[in-house]
Structures are given as structure tokens and as C-alpha cells.
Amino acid sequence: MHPVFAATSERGIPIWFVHGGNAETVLAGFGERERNFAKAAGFEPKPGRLLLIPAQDGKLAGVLFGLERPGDAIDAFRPGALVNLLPAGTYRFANDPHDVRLAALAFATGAYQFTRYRKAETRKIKLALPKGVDGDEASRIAEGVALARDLINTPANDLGPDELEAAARKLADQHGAKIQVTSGDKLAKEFPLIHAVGMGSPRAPRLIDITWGKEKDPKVTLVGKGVCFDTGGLDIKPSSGMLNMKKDMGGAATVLGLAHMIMAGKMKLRLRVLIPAVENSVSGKSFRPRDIFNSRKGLTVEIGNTDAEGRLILADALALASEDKPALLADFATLTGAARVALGTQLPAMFTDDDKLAADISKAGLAENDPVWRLPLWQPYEAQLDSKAADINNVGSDGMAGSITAALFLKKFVDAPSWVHLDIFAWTPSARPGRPEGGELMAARALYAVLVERYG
């Protein structure tokens, strides 16, 4: 059980959720003293407003917390802000927030702290599990979120391909999964694009391959971009563009977090997790603009820009994944700035030709407060990837529709009945309820909900 959760039977300080539609009714149930206190304190039932109500003995009698009025745009994670606002103690929901399950989950995810390099603040706050909330399920999800956040938040000096492999091995050992790692000459021969991107770094590139579950069960394969740091290569980024590139392995962190949820939940599927792990560095061994490399699929690729490295390593991993003919193939990657320009930092871009899968993920994203937005695999833009010297170029010719052309590039290497590409940001720039500033698991809870619905 997640440490923030207390047993359902444990008594707790009541939290009343109020908004413009129910505030009078809630306050009418209080005593005159409490109503007068709320009035004297100037409390208004607006989103995020907090009032601590004292008991006659000076202890805390209860809490008023403001939510959005029904019908307005609702942040179902808003109760997660309480973790950082309340004094120590065990609390319970005295009435239902907009979504009890997500409110409890946000309480757990909001309590996250990255403590590797400095002492954590002491937060002795617990939430008595509301009735009907599956504490084990909420804990699995919160643990997956924390795993991904820890990996993304770790700087590149302490998280390169070696350390990413170690994290994958630790997770595989925890759940009794098998793991295989390809590196060195074998990587260069079998996965030439992964090798090309990573050959400029002294930290050797590799492909991490985890398998779990019964072979007879439906096959689901997750692929995560594992660029542990991205300088941009010889097409080097400016310092501002490089500052946060420790998070360029956010796709790898995401699939590991999602894999934990799946394996801890004993889901009835055959899971495979593929992580191409590299560092895109600048050296005399770095790959160059206009270089041409073969790929695992046999397509030759001309390098139009060395800063479009993520799609190269994903291409080889997706080709391998397709050989196994999974029922569902999903990749997660911090792939393009173009997706951020189009949709901002909170909304990952989703690409798929599977309309049913797109609808299911979109619906689940709204239900889980983990939204995505579908963008088109617009086939006419594929012409932008033409090369005069190779089968395909790794970047578009005119700089337009960058997230779409990146997705179209990946599609060239996919041969699966159902594939979805999720272009994620993997970062919360400023803290929001349930989401501290820093690394973030994005779009994975939505896909997890789809997998639970499909495979139990």
C-alpha cells in the first residue's frame, strides 16, 4: 500500500469539498460556531481555497477545500494540492469530490518528492482510503508514476545508458521478467541506427529487451525512447535547448512506469518492453549530417539533422517489435518540439491509424485525467522525407508539420495490426495539483486503462 494511504477504517480529520453549487448545503450542516468562523475568515468556495476549522480545544476539527463548480472545467486532481497545504495528520473525505478515485490518486502522486540529492521535507500526512477506491490499484499506479519521475529527474551524470539498463534490470527482477541487452558489435550489426546515434559517446549504446507473461496471452509491446542526454549531436543545440535534455529518456521512463503497473497488476497479456538507450554526444566519432546508414528493416536513412536522433533509435526498435507481430504496439517519446508548439506542455500528441484505439485512448485519457490529442498521419507530407541518395531522410524538407513528419518516419518501420505513437513532454514546468514540478509520466495512465479494459 502506498505510504500516504491509511486503512479505510482509520478515523481521520474530515475534509469537506465545496463549490458554488453545494457550499450553502455543506455549511448548513455545521454548527453555528463553525459557520461564523468561516464567515469571519472570508472563506469563498473557489477552486483551491482552503480553510482550517479549529475545534474548541484548539485542535483541527476539519477542513474546507474549494473545487470547481460542476459544469465548469474541472481538474479532477485538484485535491492532490492538499498534500502540500495540510498540517500533519490523517484525513478522510467527508463528502465526495468530483471524482473520488482520481482525488485519492492525486493525493498519492502529489506527495511525491525527488530526494536523491537533498533531504526530503517531512510530510506526515495520510488519507483514509475512501470507500470503493481500490488501494492496491491506486498504489500500483502511484508507484509507476514515481518510478518514471525518479528516472526523468535524475541528471545525466548519474543516469546514462548503463544506469538506465540497471533500472530496467531492477524492475525485471522485481516482477520475475526476463531481460536481454544487445550492445557492442552485435548492436552495430543488428541495430545500425541505434549504434549510429550512440557511437559518439564513451557511454556505449544498447537495446534493452524485457519480456513478461505467458506466451499464449495477447502480445503488447511498449517501446520507449531512451536518449539519456541529447546535445543535438553535430547539429548542436543552443544552451537553452540543451538545459533540460536529461529528460530526453522520458519515453523509456514512461514505459518502465507503465510496465510496473501492468506486471504488478498481474495483467493477462504477454508484455514486451524495448528501450534503445543512447547518449547523443559530440565527438570525432559522432554521426554527421548527410551520413547514410542502413536500418534493421533494410531501409537506408540519410541524416538530414543529427538532432532528430530519437526517431532513428525508435525505428530500429519498432522494426524489432514488429517482427514479433504484437496485437498492440505503442511507443512513447519526447520526440518533437513541434508537438509542444501545437499542443503545449500538458497535452501529448497521439498518432495512429487505428480509429478504435484512438477513440479508446482519448476516452480513457479524459476519464483518467491523463489527456491526449490525436493528430493526423497525413500521408501527403511523407514526400517531405524523400532523399535523393537513400530510401528516406530522417527530417522533413521544409521544417513544417514536424511532429507529423516524425510520426510518418516511424510508420515506415512499423508492421503491426495496431500501433500508436505518443509524442510526450514528460515534464511539468510548474507545479500543478498532483503533479510536482519536474519529470512526469504522461499518456501512460490512459493506455493502462485501455489495457485493463481489454485484457483485465
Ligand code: BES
The other form holds:
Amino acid sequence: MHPVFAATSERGIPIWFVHGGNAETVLAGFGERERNFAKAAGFEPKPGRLLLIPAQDGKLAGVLFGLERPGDAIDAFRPGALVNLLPAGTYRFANDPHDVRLAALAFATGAYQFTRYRKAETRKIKLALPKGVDGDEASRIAEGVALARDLINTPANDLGPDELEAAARKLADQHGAKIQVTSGDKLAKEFPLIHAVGMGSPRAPRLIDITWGKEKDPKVTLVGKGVCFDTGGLDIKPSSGMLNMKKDMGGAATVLGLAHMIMAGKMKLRLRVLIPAVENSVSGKSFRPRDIFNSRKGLTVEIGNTDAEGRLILADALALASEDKPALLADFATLTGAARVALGTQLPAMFTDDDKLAADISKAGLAENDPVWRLPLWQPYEAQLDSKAADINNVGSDGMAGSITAALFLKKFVDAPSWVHLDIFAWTPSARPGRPEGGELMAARALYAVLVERYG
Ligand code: BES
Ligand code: MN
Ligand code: ZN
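Other form of same protein, the form predicted together with this ligand, not the form predicted alone:
Time for the whole complex; same chain goes first.
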């Protein structure tokens, strides 16, 4: 069980959730002394407001915490802010927040700290599991989230393709999964695009392939972009654009986190996780603008821009994924700045031709507080990817609709009945409840909920 959770039976200091709609009723149930204190302290039942109520002896008697009024836009994670606000102790929910399950989960995800390079701030808060909340499930999800965040937050000097492979091996071992890694000459021959992108770095490119579960169960394949650092290559990024590119393996981190949830939950499916792991570096061995490479699928690709490297490595991984016809194929990638321009940092862009899957993920995203927004695989824009010398160019010719042309590029390499591409930011720029600043698992809890629904 996650360290933030205590048994339901533990008595704990009560947390009262109050908002414009219930504050009067809640306060009416308090003694006069407490009511007077709340008034004297000027407490207002507004989102995020906190009041610590003392007992006669000066100990903490209870906590008032403001939420959104029902009907307003609700952040179901808001109660998770309490892990950073409350003094040490064990707490319990005295009444229900808007979503009890997500409130409890937000305690666990909000308690996350990246401690690899400096000591954690001491924080000793526990939450007695609210009745009806599955603590094991919440723990599995929080562990998957923490795994993804740790990998994203780790800087590229300590997380190259080698270390990403080691993380994948560790996860595979932990769950009795099989793992295969292709590199060197074999990679160059079988996955020309992964090799091309990775060859500028002394840290060798590779394809990581994890399989788990019974062969007869429905096949679900996850592909994650594993660019351990993206300089842009010879089309080098300006420093502002490069600054945060340690997170360019956010897709890989996300699929590993999601794989943890699936395997720990013993879900009834045949899981495959593919991670093309590379560093997009600048050197005399780097691939160049106008280079032309073959791909695993057999399409030749002209390089219009070496900074559009994610789609190249994903293309070969998606081609491999398509070869054994999974029932569901999902890729996660920090693929384009354009997706951020369109939807901002909080909303991953989702691309799929499967309307049912789109509806299911959209709905689950809202229900799980892990929202995504669908953008179209607008076929007429495919012409943007025409090349005069090869079958396809890796960038669009006019720079418009960049996240769509990137998705259309990927689609050229996919042959599967149900494929979804998630263009994620994988980063929380400034902390929000349940979401500390830094690396973040995005869109994967939404997909996880869909998988639970479909495969139990
Ligand atoms: N990793 C970047 C995309 C990115 C940048 C994601 C910033 C999140 C935040 C990707 O490899 C990239 O550089 N894409 C280019 C594509 C362009 C050259 C067609 C982009 O989006 O500018
Ligand atoms: Mn790039
Ligand atoms: Zn990139």
C-alpha cells in the first residue's frame, strides 16, 4: 500500500469539505466554539481555503477545506493539495469531497517528491482510506505515476538509452515480463529510422520490447517515444527550446508507468510495450537534413528537419507493432510543440480514426481527471508530407497544423484496426493539486480506465 494511506479503521483528524452549497449545514453541525472560531478567522468556503480548528487543549480538532461549489468546474484532485498544507498526522475525510476516489488518489500523487539529488522535505501525512476506495488500486496507479515522473525528472546525464533500458528491465523483472532489446547492426538493418536518429550520439540507440501476459488474451500494444535528450540534431534548437528536452522520453516513461498499472493489476490482456530509445545529438555522425533513409515498413523517408525525430523512431516501432495485429495500439509521445500551441500544457492531443475509442478515452479522461482533447487526422493535409525524392518527408511543407501532420506521418506506418496517438506534454510547469511541478504521466490514467472497462 502507498505510504500515504492508512487503514480505514484508523481514527484520524477529520477533514470537512465545504463549499458554497454545504458550508452552512456543515458548520451547523459544529459546536458554537468552533463556529465562532471559523467566523473570527474569516474562513470562507472557497476552493483551496483551509482552516485548522483547535480543540480545547490546543490540539488539532479538525480541518475545514474549501472546494468548488457543485456545478462549477471541479478539480477532483483539489483535496490532494492538503498533503502540502497540513501538519504531520493521520487524517480522515469527515464528509465526502466531490470525488472520493480521486481525492484519495490525489493525496498519493500529491505526496510525490523527486528525491534523487536532494533530501525530501519531511512530510508525515497519512490519510485513513475512505470507505469504498480501493487502496491497492489507488496505490498501483500512484506507483505508475511516480515511476513515470521519476524517469522524466531524471536529467539526461543520468538517463540515456542505457538507463532507460535498465528501467524497462527492472520493471519487466518485477512483473515476470519478457524483455528483448535490439541494437547495433541488427537495429540498423531492421529499424533504420531508429538507428538514423540515434547515430549522432555515443549513447547507442535501441528498441526495447517488453511482453507480458497470456498469449491468448487480447493484444494491447503501447509505444512510447524515448528520446532521452532532444537537441534538435543538426537542426539544433535554440537554448530556450532545448532547456527542458530531458523530458522528451516522456512517452516512454508514460508507457512504463501504464504498464506497471496493468501488470500490477493482473489485467487480462497480452501486453506489449515498445520503446525506441535514442538521444538526438549533434556530432559528425548525426543524420542530416535531406538525408534519405529506408524504414522498417519499406517506405523511404526524406529528412526535412532533424528536429522532427520523434515521428521517425515511432514510425519503425509502430510498423513493428502493426506486424502482430494488436486489438489496440496506443502511442504516447512528446511529439510536437504545435500540440501545445493548440491545447496548452494540460491537454494532450488525441488522434484516432476509431470513434468509439475516442469517445471512450475522452469520457474516461474527464472521469479520471486526466483529460485529453481529440484533434483530427485530417487527410487532405497528408499532401504536406510529399517529398520530391522519397516516399515521404518527415515534416510538413508549410509548417501549419504541425501536430496533425506529425500524426498523419505516424499513420503512414500503422496497420492496425484500432490505433490512438497521444501527443503529450509530460510536464507540469507549475504545481497544481495532486500534480507537483515537473514530469507528469498524462493521458495514461484515462487509457488505463478504458482498459479496465474493456478487459477487467
Ligand atoms: N520533442 C519535440 C516536441 C516538443 C517540444 C514537445 C516542446 C514538447 C515541448 C519534437 O521532437 C520537436 O522538436 N518537434 C518539432 C517538429 C518540427 C521540427 C516540425 C516542433 O514541434 O517544433
Ligand atoms: Mn525534436
Ligand atoms: Zn523530440
